[in-house]
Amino acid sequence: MMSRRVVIDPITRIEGHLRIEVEIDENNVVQKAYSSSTLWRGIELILKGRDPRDAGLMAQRICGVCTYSHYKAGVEAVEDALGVTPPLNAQLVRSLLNESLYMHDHIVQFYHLHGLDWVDILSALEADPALAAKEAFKYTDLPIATGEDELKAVQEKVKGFSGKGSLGPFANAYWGNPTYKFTPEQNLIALSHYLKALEVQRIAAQMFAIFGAKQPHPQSLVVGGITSVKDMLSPARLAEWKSKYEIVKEFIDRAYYPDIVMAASAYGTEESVLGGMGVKNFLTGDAFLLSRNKNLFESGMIKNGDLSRVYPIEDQKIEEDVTHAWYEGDKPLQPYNGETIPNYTGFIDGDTVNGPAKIINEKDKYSWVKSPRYEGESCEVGPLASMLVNYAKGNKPVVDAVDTFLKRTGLPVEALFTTLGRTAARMLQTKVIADHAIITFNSLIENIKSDQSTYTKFEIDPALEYKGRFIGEVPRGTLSHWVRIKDGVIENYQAVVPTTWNAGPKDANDIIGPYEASLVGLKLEDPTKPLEVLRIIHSFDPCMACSVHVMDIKGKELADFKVSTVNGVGTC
């Protein structure tokens, strides 16, 4: 029997446009898969021209979630190529930034994006509010959001949006697939929960802005240092970061952690969520100082799921693959030599489970996002990886909370290499910040009794040539700029994104990334209803990069953007 093409597109609930195609055979086993991103982001050649201290602020519209990312990388990649090193104040205080940034970030993940491939709304309006609010404290002893009148509520809520002929945000899903295993009343405390995270989320940023001016899209990072230097210094500013911190933090310990447990006893026997790792390399970069040269996170790199070594990342075995990606390009290339140069080919006249339609053509190109490998290799990125390497390396708080998870849920080591332990990975990430954060604050604190200083003059000399890199971790996995510096303005630009590691194509010696292997072999229940593979996928944390040049669902281009540069036209 042929195999049937199964085409999700777009993948919804993720940041950008991702496209998944999967072949499945007569048993609906996913044979192959394909992952293509649909828009192009082209932010690189606007860079080129610009002056360098200008690099953050436009890097930073590569995405519209991780802004401080790539505003804090690009920064940083500058910085790096000037020999520019901040003083103490500012590198904690922009490790405030990403802390905030990462708590805010992955409950958002989770309760809003990720959380729906494991909770049936429908169901949760089935469930007893006094047997739910019991069942709260199997999971943990302080429950919040979880009363019986708090579910009564939850459950009104929503119930006045199916009265109205729609589940309003809750709109348009598998609602009912025989995959999901939460009870009615579990199924309830994580809808109750995901209604709560609404409200901590908007805390969550409120935090971040006290020292980013704003969130998405900060302002108060400079090449050399920091600008919310009264924020710093002001002992309200400061309270009012700890108060929020306070109550993020205690939505972490008190419903995401216990969450993850209570969806770990649900979907142990799950099989959709005990595979979905094909690509077992892992790589992750440094993350969050504490104090004077002491990060939470330490970078290195994991070959075939090996917790006995962990290897040091080296810059020069990083290069990018463009063979199956819409760019020119016949050979791979390392970042700083890098190329971005569009060469789209289309989509193809296909048969999938609903019809004929356009689907993309493996043996060409069929993806805006490139192919990054590590010594040839694919390797996943991302808090998986981050707990991995750590844990590995024997990192005391990552070793302490992955233990106890371990043995909180009674699963193997063996579990944290499934969508299941993907999960649960980012959680355990999102927990030992908010554990740890308090550190970095209170080390601000003790240096600013000393030093006020949040800045380092520097000077670009237009006779010499620089080049500088960024390497480290953010939300979703290892980020990395790469900056060349020429007659005072910047020469060539690239950014590997952590969802360029996880999501591009195969490579000219059809080795797949972490997204397509991940489906090869996946069951799926019903292909029309394809929840499989959003949960896998969702698992990730897709983060597709922005773009400006759009297409149709026919293929056909509908408009082309030009960009002027102060030294020339940039097209994007």
Given for the second form:
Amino acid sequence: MMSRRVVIDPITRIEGHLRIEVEIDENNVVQKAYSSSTLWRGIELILKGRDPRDAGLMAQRICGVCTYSHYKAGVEAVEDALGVTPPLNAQLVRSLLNESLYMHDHIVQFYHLHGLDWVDILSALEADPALAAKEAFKYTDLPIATGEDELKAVQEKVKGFSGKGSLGPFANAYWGNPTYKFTPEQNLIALSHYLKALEVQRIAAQMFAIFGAKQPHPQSLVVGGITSVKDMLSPARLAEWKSKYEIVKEFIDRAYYPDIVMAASAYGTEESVLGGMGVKNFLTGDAFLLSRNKNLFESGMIKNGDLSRVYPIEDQKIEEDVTHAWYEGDKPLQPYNGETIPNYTGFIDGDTVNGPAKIINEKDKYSWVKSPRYEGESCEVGPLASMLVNYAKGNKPVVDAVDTFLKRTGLPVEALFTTLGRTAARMLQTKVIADHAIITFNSLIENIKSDQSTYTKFEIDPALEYKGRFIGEVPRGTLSHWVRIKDGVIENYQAVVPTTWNAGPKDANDIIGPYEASLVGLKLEDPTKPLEVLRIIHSFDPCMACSVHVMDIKGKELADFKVSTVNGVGTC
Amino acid sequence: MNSYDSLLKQAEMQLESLAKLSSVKEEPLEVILDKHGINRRDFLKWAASITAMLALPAQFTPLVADAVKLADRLPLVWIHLAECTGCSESLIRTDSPTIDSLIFDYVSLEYHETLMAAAGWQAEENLENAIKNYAGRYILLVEGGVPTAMNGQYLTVGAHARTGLELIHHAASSAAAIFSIGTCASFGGIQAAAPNPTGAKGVDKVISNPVINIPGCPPSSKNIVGTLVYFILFGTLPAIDVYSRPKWAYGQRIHDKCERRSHFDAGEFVESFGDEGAKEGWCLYKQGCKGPYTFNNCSVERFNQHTNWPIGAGHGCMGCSEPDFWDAMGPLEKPIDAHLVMGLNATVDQIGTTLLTATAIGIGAHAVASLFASKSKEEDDE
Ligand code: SF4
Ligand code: SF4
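Given the form predicted on its own, state the structure of the form predicted in complex with its partner chain.
Entire complex below, previous chain first.
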């Protein structure tokens, strides 16, 4: 083979447009990896000069998958700037929406975006449904959608596709790759849950829409509070939320959790999922208001995988480098000092294992994503960071969930620092949230009895200047929005988002980010069909639209923000 | 009924010719429905509801049912340009376990980056195969605006780093029909809001083929499904307004069928979010509701299987299915004083592009404001 370059573009089953390239040696082991985001939209630039109350709805259009995250962040950044505190009811409803979002988003991520990296659809067709029905009981006492007849129906449905030679959305994937480790029966169980999850996610979306108006792209938050007061005060609506919540929670307990236990047993010795981590620094923010002043998850940072010490996050230690990003600039800058002037240099002609193509020129710039660094080091963010930091902090619900899972699977703590661990952590985070969302719900019901307020009035004085920010945790990791208001309109807006941390290119010092680092040392079975790469990248849950943002030079003035702890306004 | 008779004929002929095409799927829909416990009566009921939604007379119901059975003859190719994936997310929220979702199992989704298993070279191969094998037969659904500045290089897709602009030309060239899904594909969307840094445009601005727009941010899954069924049924695009939106879905203003309309007429307005009027469900005009300027069926169809919708949840409509709404309707929480509230019978065709430039016919904002003043409970609330 001539070329040792593998290009994967588009990376499918993600939000947005992502290209991954790797260079392999003669044994097909990855030596170098490059991550490139191939779309730029410029939304922060568009926000300038707008009414600050529009920030949330506009920022929301950054991403329709973790829809709501940027809405809430935009609204709460403006609240922080104006010094507005929404009433407790509003904070609790926002938290309830966030919990509903996570329950939806993580299910879709695992089953519909990530699942096919673990589940071989064609193998599922060979399974014996009777045996599979029995197998399901190994992982839970109460399996869902795995009765023999149900599994037979699932097989027939998919055979319906393959019979005509048209697999539709399942066509031309890497089926049969030897790193698929489920037995045919296990594949069939997971395939059945893939289909079941399509139904459940609709219910999860309805659960969200009760107080959020619609999903995706809710419309019930305003600066100062929430608008869905009628729904909040309606016993029928509250009951509706609870009944849908129970259905979704049941799926998490009886399908999602056991499926990950099943994956841990099947993949526990598969090399390609036991690496996948080159960066062991983790950052996370606060999240989920359970009751007045009580959050479910806390913020913090871990260095070098050392769980014995958690550091508070200090914003001035965050810098972004654009050496290899398609922007002008030659030194790392604090986000609030950031400059963003597009400077696209494109790809070059080259050869790949699949033939000639446009390839990344790694000596030059190669992505629309910048490279954020903390004290000059790259960091991973996301559910794994949230679980690890909270585990290290001794956060009881997290410690219990992680320990129970490790005991169940017989895996050591070190197993968390792998692709498998990253995927398991997302499920564990979902499980902890599903177990605790009801506390938020009950707090709301309790509070409504004596207080029906949902909105705090405020004024924007055009003669004053305001600045504020939101920092908190969203499904893909730590998110912050920064806003500066002058003459009554947005003067400057910026978002520092999760996928930027994970997907950024290498920096001026050749320090590489989590995506790129996670692939080094990976052995590919067939470089023309690089399933192993997809599996690792999907385990991060890429969201490219989020990660490509523009900051304005006027942001410099934001440098004098007083930043003590990482704490969003109200809930996050 | 003459025009209906000819429409009926057109539909019958179209279905006949579709039936002659080879099916992509192994099992006919009847069998699939049967397996899901959906009997013929339920199916016809559903077909009747779609027929009504499409504003066709009841006699079309059996034809709609037949059309759906032939849905597998027309494969779908869905491409992503400059977007947020919200429209795709909306697509996977189609009703379940009812028939809408089965339709999506049943139609052949040949290419869809968010859902397809293949990636990279193999994904591109799927796209090329679909374009080649189903030339003149596939329906192209586009999500996202087209960045046109810098030769379109703000977006590239695939190993050959094809720009979004090249991709849309390529995919459109042999499509049987092209649907712009969402406001981004229809009108450029959020990235086209001022100052439009990437020169983003709606699909119909960059290609010459006819395009049907299904705007909304995102559009409801109902509007996507309905437009598909219509196309299968007639083999032509439905009647459209000046913005190429199907009239059956976008023919009426939000305001005309709004659940809070009686409060508008009675002059009962929410004066501040969270006030007594908000708890009672009064009209949101004074909180910036753009329902009077917005053509869509949200007030009837709602979202997430009728669970809720923005006005239901106490937030004004922001006009997301109108061209340039981010610029034209903002600030979103303030009434558009400069704009005019249209006469109640005006349709978008009469109002046309002048709607958002404040020179239209109808009662002026001033007149409406005085209408408010005479009926409003403002004083009582303050
Ligand atoms: S129309 Fe709205 S939901 Fe659809 S891609 Fe554009 S921003 Fe996202
Ligand atoms: S102004 Fe808005 S809330 Fe009021 S009746 Fe019209 S559409 Fe409904």
